[in-house]
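Encoded as structure tokens, the following chain is the form predicted on its own, with no partner shown.
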Amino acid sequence: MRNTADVVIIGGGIVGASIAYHLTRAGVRDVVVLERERLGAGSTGKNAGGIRLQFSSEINIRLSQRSLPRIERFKEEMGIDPDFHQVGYLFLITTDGDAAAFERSLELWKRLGVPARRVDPTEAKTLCPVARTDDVRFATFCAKDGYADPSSLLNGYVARARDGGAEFVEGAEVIAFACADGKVAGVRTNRGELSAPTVVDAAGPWAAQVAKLANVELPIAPLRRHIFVTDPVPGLDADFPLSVEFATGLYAHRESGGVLLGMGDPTQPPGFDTSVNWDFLPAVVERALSRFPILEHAKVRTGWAGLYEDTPDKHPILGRVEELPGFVCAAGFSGHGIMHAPATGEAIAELITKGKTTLDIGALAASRFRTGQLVREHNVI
């Protein structure tokens, strides 16, 4: 490991790797990414890989609009196929409160040029024949949405960042920050000290713990989320949109010949436990059988748990942290880190090299939690 760098990035997931890649593209060669475990061991390797434009806040939509074309062209740009299944997202709306919120979203999408549309229950059934839609008030569908392989996306960024001179160090845990004259001067790790004028906190669910080492408070909490995958389902041969029963947060898409199912546990407290709570599986199965009756004879083959990096308003914290010059945050994506990694890498690299960003990320500053200027996101799964 080097002992000096222009930029140190803490966290070897897709966000950290994207930042490293974009920094090298901008001409910064002395970039070091520190990963406590192995690259992609955190949230990047334990999620469903969803990519969508259908958000309720303008800034999340803008992040998606910047990121989606890069994912569509990822193989050409990075040389690695991200296995992007652009099957669309289908949101099934069944309650009054969600109906009103998605009506507002439809208006916002129209203004911002998002090619999402309202569909009636009959068309929703046509789009997803395996879903029950008799209780659906309406649905929204965007054919540009879909899901990709997070590991391939990560590997692409890592490979091209290394080509540009970035160094990725696994098994390197940051245990302290070095500061001089009130500014960041580097970090101390279990493998030695590393001097750098800029340190980026891209540690995902652990970002708040990293920030505390620098005496910075960030409202980012880890929240366990489960995913289960079935064996191949008899009679299910065709693909279908990534379908979301929004009232419960149940979502499903094809995976390895079977079906991937995810749903949040509303009783789940914050914490770093990533063991699988098999006692939660019956609740997921109950909702899945109600919404997707074809799963009646399916068997759950495997399951895993990963961590959301939740903020109070379900938006990331992006940008310089006022309390400590040289400290930059890129974390708190609340389940949206994979899909927003391209735009985030570009923005953070611009901020570091140019002092400004082409996409205005001012609304995502850490200071918003102090001033009360939160940006709410309704369309969280």
Ligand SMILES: Cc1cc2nc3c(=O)[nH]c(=O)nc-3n(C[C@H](O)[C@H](O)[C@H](O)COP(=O)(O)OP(=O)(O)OC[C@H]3O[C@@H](n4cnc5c(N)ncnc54)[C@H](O)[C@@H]3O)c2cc1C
Contents of the next structure:
Amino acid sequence: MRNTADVVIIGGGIVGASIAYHLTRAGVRDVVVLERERLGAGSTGKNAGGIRLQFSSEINIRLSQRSLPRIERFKEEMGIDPDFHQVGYLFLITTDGDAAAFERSLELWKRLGVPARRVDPTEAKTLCPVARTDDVRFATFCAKDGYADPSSLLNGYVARARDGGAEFVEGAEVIAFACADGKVAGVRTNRGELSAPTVVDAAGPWAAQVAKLANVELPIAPLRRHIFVTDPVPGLDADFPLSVEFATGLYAHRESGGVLLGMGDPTQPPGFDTSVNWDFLPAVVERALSRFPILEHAKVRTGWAGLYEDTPDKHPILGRVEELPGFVCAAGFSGHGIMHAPATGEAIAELITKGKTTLDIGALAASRFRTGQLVREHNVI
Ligand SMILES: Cc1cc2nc3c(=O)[nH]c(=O)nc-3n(C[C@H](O)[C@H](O)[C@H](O)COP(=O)(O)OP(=O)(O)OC[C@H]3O[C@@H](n4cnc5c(N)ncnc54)[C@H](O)[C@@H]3O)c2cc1C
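For comparison with the form predicted on its own, provide the form predicted in complex with the named molecule.
So here's everything in the complex, that chain up top.
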């Protein structure tokens, strides 16, 4: 491991890797990514791979609008196929409150040029024949959305960042910060010290712990979320849109011949536990059978749990942290870090190399929690 760098990135997930790639592309060769386990060991290895434009806040939409074309062109740009199934996201709306919120989103999407549209229950059924739609008030559909393979996205960023000179060090845990004259001067790891004028916290669900090492408080909480995958389902051949029963947060997409199911547990307290709570499975199965009756004879083959990195307003914290010059945060994606990794890498690299970003990320500054200028997002699943 080198002992000096221009930029140190803490966290070898998709966000750290994307930042490393974009830095090397901007001409910064002396980039070191420190990962305490192995690359992708955090949330990047545990998610559903969903990619969508259908958000309710302008900044989340803009992050997606910058990222999605990059995922569409990922193979050409990065040389690795991300297996992007661009089958669309279908949000099934069943309650009055959600109907009103999605009506507002439809207006916003029109203004921002998001090609999502309102569909009636009959068309929703045509788009996703395996979903029950008799209780659906309306649905929204965006054909640009879909799901990709997060490991391929990670591998692409790592490979091309390495080509550009970045070093990825596995088994290197940051245990302390070094500061001089009130600024970041480097980090101490279990494998030695590394001096650098800029340190990026891309530690996902552990980002608040890492920030604490630098005496910086970040409101990012780990929240356990489950995914279950079925065996191949008899009678289910075609792909279908990533479909979301919005009222419960149940979502489903095809996976290895079967179906991947996810749903949030409203009783889940924050914490780092990633063991599977099998007692939660019956609740998921009940909702899944009700919404997707074709799953009646499906067997759950496997399940796992990972961590959302939740902020109070469900938006990431991006940018320099005022209290400590040299400390940059890129974390708190609240369940959207795969789809927002391309735009994040680009923005953080621009910030470090040019001092400004082409996408205005001012709304995502850590200071918003102090000033109370939170950004609202309704479409979190
Ligand atoms: C069940 C589930 C489903 C999801 N579905 C989606 C989805 O459909 N679409 C989407 O966009 N997002 C989804 N997400 C969210 C997405 O997985 C995350 O937002 C994303 O992976 C965050 O990437 P990251 O690189 O910031 O963090 P991580 O991948 O968690 O990487 C952080 C890394 O930092 C390392 N680290 C921590 N502390 C230290 C230290 N002190 N020193 C060195 N290294 C350290 C960790 O080991 C870890 O590897 C989902 C998440 C879960 C759990």
